[in-house]
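Presented below, as structure tokens, is a lone chain in the form predicted alone.
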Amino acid sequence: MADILMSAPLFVALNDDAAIALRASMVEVTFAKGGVIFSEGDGGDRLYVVLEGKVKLGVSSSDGRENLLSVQGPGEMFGELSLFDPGPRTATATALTDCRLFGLGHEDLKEWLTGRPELAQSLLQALAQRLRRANEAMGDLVFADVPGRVAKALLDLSVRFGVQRGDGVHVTHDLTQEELAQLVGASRETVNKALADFASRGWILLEPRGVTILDVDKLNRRGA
């Protein structure tokens, strides 16, 4: 679990001496799958580190339409927005499954980040990695066609919570079938019918909250 956690951005560039001091100051706290960690609106002023299970991050619109930003799970960090832009939560964070988290009050951060230019950067460039990836998502839904935008989406989650095994990639996503179209920006039918596209191709293997990938390759070329 150590390990986890010492990947995060916020110690990727620390010694071993202050991760440990960091680690001290921070809070442990837990949640049941669909407890909500914040609201959109609220006021923020901590973020936090999967140590444990999955987070999903979503916004939703005046007349009740959700989508889903992303999901975070362990080793990754969310809610560090508002430390650079105070203001209140521009998402809705919500547990996946059961998570357990590590907290860090923004006040607190910022005394570890006086003196400390290569922990600023490293949260920097978290976020700019971020908006990278928010770049890369708003063009898909402007180019790329459902089936696209479904490919690149399982290959991501892959990426991030795929288990290599003899005959493909297994990856428990722990999403369910509307939750993978909020991801993607579809509704549901259009993306089960890409699913069941991809799996009738031997492409992959449709499971319960997850998805076995057979054939990386035509994935990424139907992705791309």
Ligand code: CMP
Given for the second form:
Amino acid sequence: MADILMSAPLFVALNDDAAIALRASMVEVTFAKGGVIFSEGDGGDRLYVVLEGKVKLGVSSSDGRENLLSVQGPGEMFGELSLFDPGPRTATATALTDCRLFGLGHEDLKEWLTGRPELAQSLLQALAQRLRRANEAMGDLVFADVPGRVAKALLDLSVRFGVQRGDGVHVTHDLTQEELAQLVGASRETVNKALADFASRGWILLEPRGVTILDVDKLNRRGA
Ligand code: CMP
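Return the structure block for the form predicted together with the named molecule; the form predicted alone was the one displayed.
After this comes the whole thing, all chains and molecules, with the earlier chain placed first.
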């Protein structure tokens, strides 16, 4: 657990003493699978680091359609935008699995940011990485077809949640097919068709809420 926390953007630049002090100002919270951590439009007063489990970040349109921005796993952070740009939460955070999080009040974080420029720098880096990813996802929505986007999403999930096994990379993403479609920004039918096609070619093995990637190279080429 300590390692997971230390790898989070908040902690990565701090020495041991500072990390212990920062850890002491954080509060541990748990959510059961399906629990809403906060909703889009809420006032935001804290950010979270995932210790265990997965959290999905989603937005919905006025006609009720859902889009997933991201799935956050151990060591990843969310809920910081409403600190840097005070305003309502930009997405709804929901526990995809039972999860354990560390929360840090924005006011507490502000004090740390004033005293520790290295912490501000690593948070800026995390924000910049998020912007890069968002730009790439936007480009893919315009330039890539649905199977290409599905291939990329599976590879991204495999980098973050995959475990190498004898037959390939086993990825427990904990997403339903509907949620996977929301992450890719396409209909469930089109995403299912792409998954079935990859499976019939022997590139992946479909499992409930997971997938084993048997041929990373082929999937990489399809997502390129
Ligand atoms: P905040 O707006 O406080 O609450 C919702 C959180 O979702 C936000 O902070 C970010 O941490 C996260 N978030 C918003 N947009 C994205 C995105 N495009 N990719 C990943 N995470 C995001």
